[in-house]
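The chain below stands alone and is given in structure tokens; this is the form predicted alone.
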Amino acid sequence: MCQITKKSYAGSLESSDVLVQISPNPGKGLEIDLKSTVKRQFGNAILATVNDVLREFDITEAFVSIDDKGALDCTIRARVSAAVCRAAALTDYHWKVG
């Protein structure tokens, strides 16, 4: 299991792409505040690739908050993956290319 032990963030507010923060949330589970500018039409669809990439990771307590702002589904895989990577200090971790 992956552990976040510190906040961190990955992206930014530009057009396009998502803003990712992840902090501990230690004894509340996973909790995840998204704000989107596309959040009526995808906002089940970023809900899922988030989750899907904390479960990559295995993590079970961390608050996330996502600031979308039209990013593609590859973006927001990379900005949650970046963020959890920070958080959890983990310096071994395969990117996957394609």
Partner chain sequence: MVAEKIKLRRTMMYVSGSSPANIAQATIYGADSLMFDLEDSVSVNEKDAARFVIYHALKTIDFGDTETVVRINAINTETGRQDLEAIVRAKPDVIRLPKTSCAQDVWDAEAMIAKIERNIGFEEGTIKLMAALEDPSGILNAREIAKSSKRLIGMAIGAEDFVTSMKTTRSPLGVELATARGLLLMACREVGIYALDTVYSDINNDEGFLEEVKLIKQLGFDGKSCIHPRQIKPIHQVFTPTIKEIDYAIRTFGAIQEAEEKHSGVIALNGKMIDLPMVERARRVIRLADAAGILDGGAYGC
Contents of the next structure:
Amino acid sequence: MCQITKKSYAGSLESSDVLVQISPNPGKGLEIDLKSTVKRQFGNAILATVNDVLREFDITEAFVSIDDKGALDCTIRARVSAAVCRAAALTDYHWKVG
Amino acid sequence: MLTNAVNRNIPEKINNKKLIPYQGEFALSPADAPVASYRKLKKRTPDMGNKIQRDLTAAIRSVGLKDGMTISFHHGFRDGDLTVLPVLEAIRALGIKNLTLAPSSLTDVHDPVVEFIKDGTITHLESSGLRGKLGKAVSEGILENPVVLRTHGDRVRAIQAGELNIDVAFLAVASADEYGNATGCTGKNICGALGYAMVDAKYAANVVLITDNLVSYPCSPISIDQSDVDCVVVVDQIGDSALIGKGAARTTRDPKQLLIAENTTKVIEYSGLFVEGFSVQTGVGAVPIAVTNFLGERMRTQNIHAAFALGGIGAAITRLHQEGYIQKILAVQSFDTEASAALCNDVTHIETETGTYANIFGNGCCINKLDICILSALEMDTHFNCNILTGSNGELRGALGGGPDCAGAARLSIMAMPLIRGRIPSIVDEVNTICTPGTSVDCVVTEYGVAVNTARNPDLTERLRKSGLKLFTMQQLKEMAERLTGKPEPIQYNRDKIVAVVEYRDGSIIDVVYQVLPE
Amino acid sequence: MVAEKIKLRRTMMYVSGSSPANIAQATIYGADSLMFDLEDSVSVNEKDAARFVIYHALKTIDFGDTETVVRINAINTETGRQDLEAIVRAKPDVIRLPKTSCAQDVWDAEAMIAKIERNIGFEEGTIKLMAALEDPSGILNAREIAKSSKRLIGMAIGAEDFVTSMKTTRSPLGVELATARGLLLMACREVGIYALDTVYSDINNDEGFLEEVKLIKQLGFDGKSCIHPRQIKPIHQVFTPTIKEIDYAIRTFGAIQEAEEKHSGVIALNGKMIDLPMVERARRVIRLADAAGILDGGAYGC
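Switch from the form predicted alone to the form predicted in complex with its partner chain and print that structure.
Let us now look at the entire complex, which starts with that chain.
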């Protein structure tokens, strides 16, 4: 299991990007707060991606705030991954093929 | 419920009126009836003095505006409008309620109209479009009865058919005299052509002119004439000319917009219609202006002249006219001071009333003579049906304008738009709202390439092969977009509440807009 | 005989890893190659985030026929080594090594890439390399670098760093780069790899840009790196054979055929003898035109 040890963020509020902020959430499990300019069309898809990345890192306790400006799925994946690595002080990410 | 020719379900009755479902571009004919008019003969003797009223309140009183009446405005100042809100405030102060607001269109600056709906001053809307907070509020169901949305040509048809009866038209004009002669092209704040306002001036029961530049009698040139006008009010400022085109007259540096413009220009060049004496409507906005500039370069190098350009006119078209590459201009609206000034100074730059321009039952309108028009859409489906009203989130945020009119009439209707905007694909399985039927569209031009509607234009594909443009089917474009963005979820609507009906040019109903559910 | 289409590398457009907005649609401007950058356009604090952005973009987005290149950070840094771990797995066509000074730099990168390839089951040599020569040692070692690896598909000159180490600045005529460009070109031509010129930074100077493109085309470069979509079209126009050139090339081949039919030993066109270099140039014109998609009838017997 991977621990969120400090508040951290990745991304930006520029168009087609997303700002992801992750902070410790002691005793309260996973909480995700989603704001998005495309929430009606892609809200569920964004949440699925965020959850997918958190699962990959085995994060079970964190407060995740997503402020999305219409980022593509691969960008959301990249920003959440970067934010997790920073917030958990991970240096040896397991890069995968395909 | 009835199903129309573009497969949309249309209720049988709305606003106490029986609806006619859309049946095809030229399927309907008008009723055999004289043109409707609310105009009355009016007596004004020489001793009655001029028509000046000291302020808006006095003007509103003098024309007898009462609860439940219909008022109108023109939108020639677009985002620079400074007339609609002060008039509504004066009306509210008089305690008049339950009005129908039926301007030629509304823009982002009209967000505060929401407040006048909340306090009951306005209870019904008819417009070409709705945007911003007003569009959002209407989509969320702020009004009891559905808004009626009409194209520019259809609005004139509806007025002449007696479906839209305007009790008082409040018309901003750049210069007027004390007896009600007026123009848009001289003064402190000019908006050039008064194509929209000319209609209201002719058909409204009462006409109030609002100006910030009173000139000695007679005002010239005369776009609105004294016999149509009941009173004149002088205010500090009617509008801000600089905001009409919102800087759209500037040449864009955005590479994606330039690429779409270059591709669009190639379509025109290879369409077979780019020959001596052609006609074109380009419109304004970043892409259309870039197209105008690119097309201008080709007209110069290939020595090809246009017989006329039409519609909303900006500096780019005006310059080509002045260089002699466009022989005449038919201007419904002027988008910048350069175009406005030219209208005043050149008899071949012709002010054109909206009905003359696009009324399908106007005994032959200008766009019937149009070869090429460049339009845009928020969304298109794989059958080329276009949505120019509702955003991908289902909220009203656009305007019909003259889009469905021109697409239906022109020989070559080009939709120029990006395949994706941020994460939003513009070519989808089903658009939120059908405004222009796919049968009116010849092709769509994107940053990736072109899809041709072979059913409307069987020869275009072959012609475009020589252009070097990449050709796709709509299905292919849709899939390319979805590969990048993912497939958006359909918008959740409350199907029990219709917030707007969308009229086709002939007054039939092409689609309805439902209330959006909260996010 | 129809020759295999040659790979065009007229334009290699920079796309920074720090701005995701420009990545997905980078192909629309028609650059022959896209170069996703993790190096100079990304600030030190954002290296990790940019790496994730490019990694996921390459794994997700279909860039079609456009060649994908990733410029990583120098591999003698931890950042550069992490870049390699991530990017090789995302499988771009090419990895571009910055600030290459000697053959050893390429060998080091090659060893690391080969190890990753073996770990993840890629055929060894899948990922190609490009070397950017950006200092005097790189230029002076151009020959050994060019010969250093089978993976190496080309070399580029990085002028900004180079002129700084030469105690000078860039100028419109590029005299300060004359020797470096010449040495790099000869090293590339000796082994038959691509030679790519440096960026032109003033995106608003269309005239100066065009002059430089013409200059480097005349010197013999295969293409040029660019930093803005508006630079692509002018480069392609300069590097695409003109109708006149194509026509001359076709007539050259016609003359050869005619001579063969007549069993004539001497081949002449318009009274001028056609020698071997002329045939070679004509062949190149046809192949470039073909690759650019401007030949009507297909191959011309070359």
